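Given next, in structure tokens, is a single chain: the form predicted on its own.
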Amino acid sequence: MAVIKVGIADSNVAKAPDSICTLGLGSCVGVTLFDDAKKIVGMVHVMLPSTELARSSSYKKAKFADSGVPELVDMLVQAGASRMRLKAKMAGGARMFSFEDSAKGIGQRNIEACKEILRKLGIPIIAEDTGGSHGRTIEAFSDTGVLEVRTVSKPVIRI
């Protein structure tokens, strides 16, 4: 079994028995999409809610919720997943700085953007561990679809 790493503003896909993980989710959101029948899981590490925030016309799609999540869906379908069977889990979107307004902080905006794009794509969110004020590391397991959320000084959450 291999652990496939997903960097910041990156995405990737894993097939059973491999897992996929990303480190350092602060205000970023990790979205995982899973096809239970094919045992395929994908992950995107979203930094910002919208491509409207891009500083140039050439940007990494995975960096933004509105381009990264649809790109991940395409990657999963190319790997053999069924768009109709995809289910989502997500974690992250913390308010990492005390001066951030919790209603308007980048973490909350990332959470809302990811939920909205998943809604538009017709992909149900079946579990999440979002918000708060702590960073997370997540690992998704392709054989079960379980998402492990690790936080310093807290027990591991399995969703």
Second form
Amino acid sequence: MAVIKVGIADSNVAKAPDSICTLGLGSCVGVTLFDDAKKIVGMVHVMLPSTELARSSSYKKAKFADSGVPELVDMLVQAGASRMRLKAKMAGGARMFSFEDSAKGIGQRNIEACKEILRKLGIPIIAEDTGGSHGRTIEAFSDTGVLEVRTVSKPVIRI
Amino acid sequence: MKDIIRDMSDFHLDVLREISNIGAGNAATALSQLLGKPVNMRVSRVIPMPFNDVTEYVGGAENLVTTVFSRIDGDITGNMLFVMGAADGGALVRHMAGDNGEGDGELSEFAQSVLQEVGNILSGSYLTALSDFTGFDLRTSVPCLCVDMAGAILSFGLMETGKSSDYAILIDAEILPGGNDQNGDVQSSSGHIFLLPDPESFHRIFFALGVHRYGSN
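Please supply the coordinates for the form predicted together with its partner chain, as a counterpart to the form predicted on its own shown previously.
Below is the entire complex, every chain and molecule, led by the chain shown above.
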């Protein structure tokens, strides 16, 4: 099986038996969408909450929550997943530096924006490991849908 | 479509490299005085690179690093980061204070404040040189320390840039706080001083230096 890597502001899809991962999420949020019947999982590494923040007319959709998550849904449907069966898990959105205002920090805004777009798309969030003040590496397994979260100083968790 | 960062001219990259030389040279001198031993500045690199290359550049997204982060405010805005390998942070504290301050693998409060102060002195002296050179009024925020995965830290520093571009210009100077040991061998510990101006600040830098009309830019 292969491990498909997703970079910053990027997205991709993995089919069984492959897994998909993104390394070193800080204030960025990793959203995974899983179709358990087809055993297909997709992942997007969201950097910023909204395309309204874009100062350029051409941008990577995966960079923003409100364009990246819908694009990932399209990619999954293209790969054979059913839109109706998709379930979401997410991780990241940390506050890496103490000077960021905790209420309005970019990590928190990323989490909220991902939840908002998933709600609009009618995709339930069944698990999350968000917030805090530490970096995360995440790997999603296409055969089970399990999302593994690895950090520097804490035990590995599987959600 | 033209990207202000990806498509920057070689001439303007040279100008930024000069800024790095001047700023980091000043910072290395300040660090040398603080440590009471030579600090060498090895090389300045100024390269436009995609975000994922930035994390590769610092040893990969999962590489554990000690970083002191300062936000720059004033006539230009941006981020300044002093990045070391996690072990090098402890070594620096040990050299300055005779104690690496590590208990349970984590930096003590004392060690953290020593490193923050080092970051403060480095960014302050870097920006003083930049300010003398350009006439800019520049201030920095209180420095913040973070020991974590390079990807998690650097991606936060790239946030402002990400609003305008998928590329960043990392104005990087590598310094060797270890200097040369008694045998003249270069010690392995090294740090990077990164200047990451917000995209709209590049034009102000070139304007202040009178090079904004150069070539097609």
